[in-house]
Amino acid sequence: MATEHPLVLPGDTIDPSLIPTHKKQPLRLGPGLRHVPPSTILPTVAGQLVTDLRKNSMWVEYNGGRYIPSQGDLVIGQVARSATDLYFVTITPYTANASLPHLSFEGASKKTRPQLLPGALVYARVTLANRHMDPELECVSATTGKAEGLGPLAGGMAFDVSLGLARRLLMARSREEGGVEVLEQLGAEGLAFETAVGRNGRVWVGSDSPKTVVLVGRALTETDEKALGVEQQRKLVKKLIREMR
């Protein structure tokens, strides 16, 4: 794990062989870097280094610290009211509410869009975000005018968890490279259900069943809280599921 995520600390010298490189995509930096001009990318927080070469972006991997929307972020966030063509949109407590076009649903009108109302959950991309303007956001792709998983997140529940268990559970591959497989084994035990992660450290979890919820919802915080992990969360799964039977 050392030798794939190197801990670095803030302001020290990242060596140019631990950044990806893409033929066509732009490097992307996440959460815990900095740019400086002309080339230099720089730490500002401690924490492992992580890269996706998939998508040719690197961040810092840690749990402190407070949510900085980053664009391309997914989000999940709370309605907070609703003006004449947007809503406002909370998505942490300590920052402004960020914007999301009444339109910017998949195949909404004025006459079709969603009715949101005052507390409505929303399962968003940040668009824009930066030092000088309130972030804003989308719940359909630019490019292909689908959803694609984005939109109101109607009943379930929504639950706290750190920004880095957050980004481990987004990984691509995050049982192998995040160390988290307490959903797949929940799943692997029968239970029916539904999440979203949001970067900013939310997880909403749905299900007809309001006790699958609630034990799914357990079952991640415990894991974050007690930084539990692979063979210690399939411990805890068996444990919730033989409590809940």
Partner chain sequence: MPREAEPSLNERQFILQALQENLRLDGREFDQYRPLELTFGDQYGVADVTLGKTRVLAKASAEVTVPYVDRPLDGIFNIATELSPMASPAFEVGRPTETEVLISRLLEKTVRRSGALDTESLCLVAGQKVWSVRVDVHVLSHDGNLIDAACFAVVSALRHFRKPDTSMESGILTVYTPAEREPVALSWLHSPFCVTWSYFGDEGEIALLDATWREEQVRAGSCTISLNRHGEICQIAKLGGTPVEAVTLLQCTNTALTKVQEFSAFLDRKLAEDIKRRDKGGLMAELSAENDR
The other form holds:
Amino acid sequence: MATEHPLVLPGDTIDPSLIPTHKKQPLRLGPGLRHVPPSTILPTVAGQLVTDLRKNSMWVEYNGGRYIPSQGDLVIGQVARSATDLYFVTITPYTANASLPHLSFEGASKKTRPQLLPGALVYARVTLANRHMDPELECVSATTGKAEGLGPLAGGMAFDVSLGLARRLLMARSREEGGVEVLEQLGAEGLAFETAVGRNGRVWVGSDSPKTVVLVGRALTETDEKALGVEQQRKLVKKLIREMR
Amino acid sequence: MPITITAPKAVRPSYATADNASDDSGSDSSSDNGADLEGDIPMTSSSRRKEDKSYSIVTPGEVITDDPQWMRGHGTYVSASTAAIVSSVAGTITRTNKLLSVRPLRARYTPEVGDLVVGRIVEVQAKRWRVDVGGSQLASLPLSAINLPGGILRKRTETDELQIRTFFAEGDLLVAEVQQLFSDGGAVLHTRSLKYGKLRNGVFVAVSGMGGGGGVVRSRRQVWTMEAANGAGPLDVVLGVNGFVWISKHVETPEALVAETKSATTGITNLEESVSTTMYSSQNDRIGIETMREIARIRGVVTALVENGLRVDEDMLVRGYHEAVEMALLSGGGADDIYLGGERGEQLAAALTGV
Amino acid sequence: MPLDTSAYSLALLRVDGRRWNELRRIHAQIRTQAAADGSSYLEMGHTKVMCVVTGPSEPGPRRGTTGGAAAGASKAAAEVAVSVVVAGFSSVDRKKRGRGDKRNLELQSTISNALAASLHTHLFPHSVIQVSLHVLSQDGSLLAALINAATLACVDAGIPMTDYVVACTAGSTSTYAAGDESADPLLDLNHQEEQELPGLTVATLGETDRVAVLVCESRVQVGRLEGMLAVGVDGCKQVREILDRVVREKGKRMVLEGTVVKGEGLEDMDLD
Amino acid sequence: MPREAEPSLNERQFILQALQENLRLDGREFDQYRPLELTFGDQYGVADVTLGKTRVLAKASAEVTVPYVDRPLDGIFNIATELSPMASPAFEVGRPTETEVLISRLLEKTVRRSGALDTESLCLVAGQKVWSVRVDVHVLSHDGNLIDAACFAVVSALRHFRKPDTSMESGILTVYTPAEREPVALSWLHSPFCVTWSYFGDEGEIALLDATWREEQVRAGSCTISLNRHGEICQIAKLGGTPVEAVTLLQCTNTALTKVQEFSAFLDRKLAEDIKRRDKGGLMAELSAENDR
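To complete the pair, please output the form predicted in complex with its partner chain; the form predicted alone was given just before.
What follows is the whole complex; the chain from before opens it.
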């Protein structure tokens, strides 16, 4: 991975050969990169430079820092309090709360809407995020009117993971691209559980058996803290399962 | 804040066994008037209950019953381990059908819908006032729950919101009714009746209220007009259920005014104009010196009742007032003697309970 | 060592003439201040404290108190804010303790946490129960006296609670180094004993053996703990008895005077 | 003041539910500590303690000052605790929180009042010159159980510390630099350690050792017991919280004693290792070589 994704530091010059060129599409810059006219591209954070030739885009992968909401992200928020027509939801501690309208749940109307107590967890999508306003969330798709897996999270346990792991878990092909397989392996071992991954670095794990939840949580946090590769993850899962029995 | 620490009683060994001690305490506390009353109270105590139980005083942590047929009410909790109903306050047991509750000897006022309360505005917000009614939380009085000047049926407008302080400002006293309760115990008040509204021309006394203990009790009439002695004219008394009392010079109630003016066939709008001008006035009318004196005397009666541990209701207050007038006449000072503290108060209380 | 312990082994009497399992005289009153929601005055020997409880009420501006410090307005339960003022004349050496004194803060926090565990604070959201304690005279067992006074004042204020939180101290005649098995546990230490002997303060929830507060600030062999704890817990039961009697007498007087409507006994109800 | 990030309802419920089933989030036993690590600095008197993700640094230092008027024969010994925003955003500089006050009181009672350091030995000239020993405790990372970690760090730092050697000759006090004379250890009487129990459940029936920050936020009460390996209680602090059966407290004390003995042995081993490390071809080797001859 390291060879194809070179390490960059803020202010490094990027080898022009790494910049993807595409005939038709314009070059798209992702997080951690800055365009200085006329034609310089500078990294602004330390991390691995990733390029996608097909989409003609590039960005810097980095692990750490504080989550900054961006539109369309799935996050796990914690209800701080309820106002007359919206909930104030904490996405990350010590930052301004996001707002989640009472009516922004599947099938919610003035009379039937979920009653959430302070401290309840919700899985939500960021609908508005810019640096001048507090973020806004929704728990229902505006186009279809369906929850699509969003909404209040009942029971279970939320674990804190690094932002990098959260992003890797959310990748469509987390094994191939993100190098995380731990959840699949746990599932393959016959454990029944469900998860919800928030881009803000929280993973919710629900299961009927608290044992399973603890096991999944430990597997995730250990994978994260020790930056385990796929093979090591496999070993870890085997070890944990053995311990549990 | 008066500090009354009475001298310690004769030294008695505190570490005496429980049996001795309860004997001791029995003779100890009932030395003055308790001893002769004791006979009147039926001694229903069963063998396993202590002598104190005949007064049905329960204290925190005391098991009331472990019979599962009862339901727990206020002032009790169900013990997690034994499923018995246990008292959580010191007070007396009351029961309503199968519901057991303990009325505390004294507590802060807990609002109930329909209570008539006297309150003080402590905060003015955009669309509501926050009112201190002596409870655990401030009550709120929405702008929409008051009579707006210029007609009771008028809708509230933005202008009203802007001049919210002209109706009630911080420190104003008002009489209102509890309209609604929140699940967390907060109360919403309203003054949408001509008998409610801003208070003036009088004096305020705070005694303990309906949370428990002495002071004001819920009764048939909380508000009445009484004829005062010594040529003072009629006086209004408002006993808020929350223990806040208001005594003022009687002003013709707006209703009476309405009736009068109606008979005089004046236009109704005209009348309401005149009502509304006075409704939110913070200016006292001229009050005669006699009236002031009698207001002060009633206030003295209220405090004397409370100091001597008597309840405050219409009957007690009216009788106490007449007694106080008598006492003043008998004493050297004549009608001007309105002092009812100390021994005088005790004398008054004795006269009232002696009947 | 000013405390003459030699006399103890001879007559089994302590410096003030008590036996090992005897409390000092406890005198308590409730409703001492008419203007307060709840108030109490308590003497344990020569330790004298006063307590005033205000609330539960809407939090206002406050200073010099500790409780759930991070309390916000949106709390689901009432906060118990305790302030302890030690009068400068309360002890022999007229020392003034400032508001920021760490020992004082620890006392406040201990009392606050002990009460909060018994009081049904969840019944009063968004509110504060303000407990002000004043130490008028100190002669040992200060924390115990403060806890007892605070409990009484809370009972007087009619705040629902699981049970009384009652406290007393216990000590041991052994010194920390000596592993003598013959050492006797002592109940309710006075100032002199507190200075010289190992001791602990214990507060229990009513008559149960459940310990809400256990504070030991002196060196003692681990083997002595059990004896001291047992004596302390037993002492708490005695204290509860005494405090309960105070409350009952007050209630009885109120019933007799007609302030409170007499309760309906359960006797006649047992039938249906 | 920034508010502490509260755990969500789900987390609260789950932690309690799991504890009912004898499960801790990190898979530990109820009476098991997280891995305890201790590193000494190059300087004398610096101890860096990590307990899981909790990390505490303690540094001991000494200077010569004038003693207090009322205690002319005693040296001065202080413990300064600092909880900075580095450990948690909820801590503020310059305004001690309740946690900070309670920690410093506990350390004070455990180490200072229990007489672990012989303050009389710090006296140089009665009433005029004494050593003032100070330990600064810095919490570098906060993941629960600060008290045990801080106490361990303080004791380690003091045991490791060497103060400059001094001599008195005909009324002249000389303080030697480390180059002139090897610094000397403090006169240490016993090593107390804190063991903190956290209680969960309505009746405090579940007792955990070494709770993490999450567990601490959910707990119903706690009790810190300070002991030395000889079985002497130096301090017990159960400051309120859910009432716990007296018998449970006694059991907790006994378990605490075994933990303290483990701590004690661990510290002794680390100190011995450190001496060996410093010794490589050093003064001690030379001296022993001389003796051989």
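Please read these numbers as outputs of a predicted model, since none were measured by experiment. Residue numbers count along the first chain shown, from 1. Under this definition, the rigid core comprises the largest set of C-alpha atoms superposing within 1.5 Å between the forms.
- Superposition on the rigid core between the two forms places the CA atom of Glu189 less than 2 Å from its counterpart.
- Relative to the superposed core, Glu231 shifts its CA atom by less than 2 Å between the two forms.
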